[in-house]
Amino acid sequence: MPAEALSAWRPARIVQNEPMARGSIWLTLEAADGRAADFRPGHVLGLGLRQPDGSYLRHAYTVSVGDAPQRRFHHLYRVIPSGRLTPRLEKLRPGETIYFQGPGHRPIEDEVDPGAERIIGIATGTGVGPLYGYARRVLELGEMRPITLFAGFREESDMCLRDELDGLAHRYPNFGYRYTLTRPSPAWRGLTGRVTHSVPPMLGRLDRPHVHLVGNGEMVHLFRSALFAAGMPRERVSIETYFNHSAEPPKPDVQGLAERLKPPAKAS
């Protein structure tokens, strides 16, 4: 595509924006200008608010689903309440306008190695967005790997698209995820901590699966650099960083992390 087409900003008219959890947000598009809109989950998009002088305020954000067909395409989104865009975005309604631009970022299902033989994908917060929205394209284009995801929230309360993944994992064996929490409450049952320290005893042999990361770049990070050093092949890993893009991970929580990485080694 030009890259003047990937520049222009195009209107869209806004369908849905509607809470998911405690402050992230559901926004459904539709490109209102009769062109095309064939955006798959790990695009990345620029979303655009004109202002009076003609200048937009902007943020690029990830393509959770798309809907080609209806020129439609759907964001997972964090409302910063110190932000400059997402405390406006928030109010908008369905029926206005909004404006986009790109795609830009290649989509999951393209950065997935076709040779592994299982897939994971590892979020933090609203990164879960683009992770769902993969797994539900592949696993209906018959995707027949296993494929596990794995997301990071603070509290119950934050917790986006449980409903939606419960849905994969009922109509496709081969689906399943996990979600952790660094502040659960007492009735939590599931996994606790950050997904650097409770997600790594349950990936296995690392030259078999493919991993996503998507979230937070101290994490992000992190977690593939202690990838490559517990010997995951390079080509097994892909990632998209939200924020944080040049965090620079501590060597020893790289070593750490690559160690609990590694299987634990067999008795003689």
Ligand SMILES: Cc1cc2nc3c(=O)[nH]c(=O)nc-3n(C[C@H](O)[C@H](O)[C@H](O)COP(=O)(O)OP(=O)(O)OC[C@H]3O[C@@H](n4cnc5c(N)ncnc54)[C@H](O)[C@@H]3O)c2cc1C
Second form
Amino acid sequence: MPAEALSAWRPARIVQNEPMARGSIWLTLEAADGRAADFRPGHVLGLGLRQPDGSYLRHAYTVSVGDAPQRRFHHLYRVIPSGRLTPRLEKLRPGETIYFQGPGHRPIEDEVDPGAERIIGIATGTGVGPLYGYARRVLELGEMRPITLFAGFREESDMCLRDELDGLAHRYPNFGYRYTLTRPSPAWRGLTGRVTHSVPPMLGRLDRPHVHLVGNGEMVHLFRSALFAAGMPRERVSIETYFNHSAEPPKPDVQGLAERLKPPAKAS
Ligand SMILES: Cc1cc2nc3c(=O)[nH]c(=O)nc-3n(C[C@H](O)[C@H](O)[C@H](O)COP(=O)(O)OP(=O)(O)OC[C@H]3O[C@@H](n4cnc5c(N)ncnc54)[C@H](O)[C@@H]3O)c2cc1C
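Can you switch from the form predicted alone and show the form predicted together with the ligand instead?
All chains and molecules follow, beginning with the one already shown.
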């Protein structure tokens, strides 16, 4: 697609803008210009609110689910109370108009190495949205490789998409997911701590999977560096950062995580 077409703003009608968990909102948009809107999980769109001076208050948002026949696309976004855009986005109601441009980035399914034997997605917060959409899409299309998703949240009330992921796990024996909480209630029986703490022992041998990392750049860059340091081939890791884009993980943290990612040496 020509660059001008990708950067042109297009109108979309808001179909749904509803909380899924504390501070996380599921946004469904429908292209309102009669043109195709064929987006896949992992594509990134610019979403913008038109300002009185004709400019756009904009940010990037990753497509969680695409629905080309209906010209619809869905995003999961976090409301940042002190943010410029999201508190205003949150107030929009069905029927109102927002603008979008793109897509940019590659869909997750195009990033995943075809030679990988299994697929692992690791997210913080709203990064779970495109991982869910990716898993749903490829499983519906017949993906047979095991897919496991891990997502980190702070508290139980922050967790979203559990019903949807439970539905996938029920329908597809090759799909599973685990959530990990940094501030769980005493009733929580799942994983605890950051994904960098709780997920490594669950990854198994690193020559088999493709790992897609999405969310906070601190997690993404630390995990990616540690996977490489532990011997993971470069083509088997793909990433997307939502913020803290230039976070540089401290070397001791990378080394520590890499050690925990390596399989234990066999006893002689
Ligand atoms: C390629 C790309 C894809 C993105 N996709 C998504 C997405 O699908 N969903 C989404 O919620 N955000 C996504 N973001 C982040 C989004 O673009 C905005 O930065 C975010 O919505 C904050 O906008 P704001 O104007 O309200 O806050 P701003 O006034 O811009 O304040 C930004 C601050 O908010 C914090 N922040 C930003 N995003 C998050 C987040 N997701 N969770 C917690 N804290 C955050 C950071 O500390 C950041 O410095 C994406 C960013 C990029 C670059």
